[in-house]
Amino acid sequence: MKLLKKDLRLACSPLTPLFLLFACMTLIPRYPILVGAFFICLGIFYSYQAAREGGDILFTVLLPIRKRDAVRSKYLFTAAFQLIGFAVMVILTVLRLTVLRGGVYADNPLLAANFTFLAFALLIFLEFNVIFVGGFFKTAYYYGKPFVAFAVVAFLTVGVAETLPHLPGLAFLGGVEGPELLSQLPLLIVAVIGYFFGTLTACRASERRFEKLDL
């Protein structure tokens, strides 16, 4: 936790906290609304420039700790943030599903403010934590490469979460009424499980690479 701390208080780039705000994207109407969790993701890999730039990772891992505390410290600094700008879409969400139902929602070509928008959020944020930081921890250093990845998947993940829904049998996927929301409920259900044993996985395999990596 004081490592955490420290990430947060000397490693954590303004942009960080305030694309936060991107999470209100989901109240966009007739607009790909994922790309928010994108965003999120965009100002969390700031703080990872910064931290690279300022020197971070070697001024960590010369404190009296070992090697993968430094690892997992940024996986949890990242995984706070990203659980934040989460917590602010299912927020949002149930408002467009309620209070905000109808109006200029009412008719949306593209994903609702659904369950399956959340799901795909999070898938958003578990290919972050695999491909980007994942990728960072391989040298501690470079961040270009591993970001460009990301981007790629998480815009195909965008596109295959928009085309889903108007494939023949799946229109479930994007619907808001109370039958379809069921039927999306298990799909919510993976995305929250896969998340968080797929980050801790990832985490894991930071660790055993950056304890083996001389900086």
The other form holds:
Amino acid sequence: MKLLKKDLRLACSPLTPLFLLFACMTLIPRYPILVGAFFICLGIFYSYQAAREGGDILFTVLLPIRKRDAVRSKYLFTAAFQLIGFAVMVILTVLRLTVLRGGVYADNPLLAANFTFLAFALLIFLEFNVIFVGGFFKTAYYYGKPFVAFAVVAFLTVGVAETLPHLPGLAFLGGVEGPELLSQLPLLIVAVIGYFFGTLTACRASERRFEKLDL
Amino acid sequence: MSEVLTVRGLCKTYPAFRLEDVSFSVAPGSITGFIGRNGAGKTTTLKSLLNLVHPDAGELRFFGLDPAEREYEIRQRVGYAGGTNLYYPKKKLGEIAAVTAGFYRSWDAAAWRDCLTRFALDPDKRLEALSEGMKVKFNLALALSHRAELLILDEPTSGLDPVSRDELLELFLDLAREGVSLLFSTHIISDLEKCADSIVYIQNGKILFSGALDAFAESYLLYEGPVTDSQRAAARGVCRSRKGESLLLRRADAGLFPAGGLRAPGLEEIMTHLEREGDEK
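Now that the form predicted alone has been shown, please provide the structure of the form predicted together with its partner chain.
Up next: the whole complex, starting with the chain shown before.
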């Protein structure tokens, strides 16, 4: 936790908490709201950029800690912001499914705020943790290519998520009615489990790579 | 008391560079200058000491402890400052120190306040607002506040003006008097003349000399005058100047040269001659 505190006080870009506001894109009607998840990751990316420019990795590994703890704290920092953003998305999704139901949200050709949306948001967060953070810790210095790779995959994911409900037999993925939401629930559960185990696996792999890295 | 740092047979191979069998030690309360020209292997060696680079072979002992087993304890007792490293330039000194304090069980808030006064550091200033010399002092202040017994400094004087450099070197002398051991890399020879007790001289990844500074300086003579081929063959390095050639030779080879042309060389002359010889090889 000391390292997380250090990341928050010294290495966190002000854009990272600010970009959590993109979780509110969940409320935009007739909009590909999944890009909100991408923007939250972009906000976190700015902290990696600030950390690199601020010599954060070198400063951290020179502290009396285990080298792999530097990686673990970065994953913790990343997941903390993602989960705050996700919590906001969950609250706003529930609002759209209940008190804000109908109105401007009634006629929506794009993916609705539902469990499918939340599942794909978690998938985008996981992609960030695997592709970007994992890629960053291959060198602990270069972040450009891993971020471009993540951005490409994230936008493909948005495309897939927007397409799936239009495919035969998968219309329930875009629905907001009770039975449809119930059918989407397994997808969300798989996404939650996948996010936690995927992030943990990516963290362990990054720790191993980072231990071997010459800085 | 045993050595605060012992390095034995350190090796590291890169595609274009090899660190070969690097061995030296640092005595308690001493100032050891780690010298060599740019690219000789100083930073790689220091990074190996700090576990930032993984050596292919070699043995390290800090305060007699094996870093593979006691890294946490060793890190508590060792401070590092790089002359060119700048951490969190937008952050205030006080904030960086407050965060750093949480990691050291021996952090002494009174020592931190003393360092602020001693080095005239303003905790409300941002790091980027400091001069190069003050940045090094800030790094030293952090290290001294957690009661570091060994300071490893990578080119702490590079980029400093002569007055700031002199001031910093005097500070090193004060710290050594207080019992702190210092190992600092430099390619500025006058730094050593000012404060080092001993030197470790690295050339092309190999240790050329490790020991007392005076013993190193006294082991060479400089000859200026006409030379024969056999005299040239005995030389450890040859440099040319407007006045003609100068030859660096071992004191033991002095008999080969006319006494009138011999004199004691300065450290810079020794290093220049040795490096020129290294280039030719």
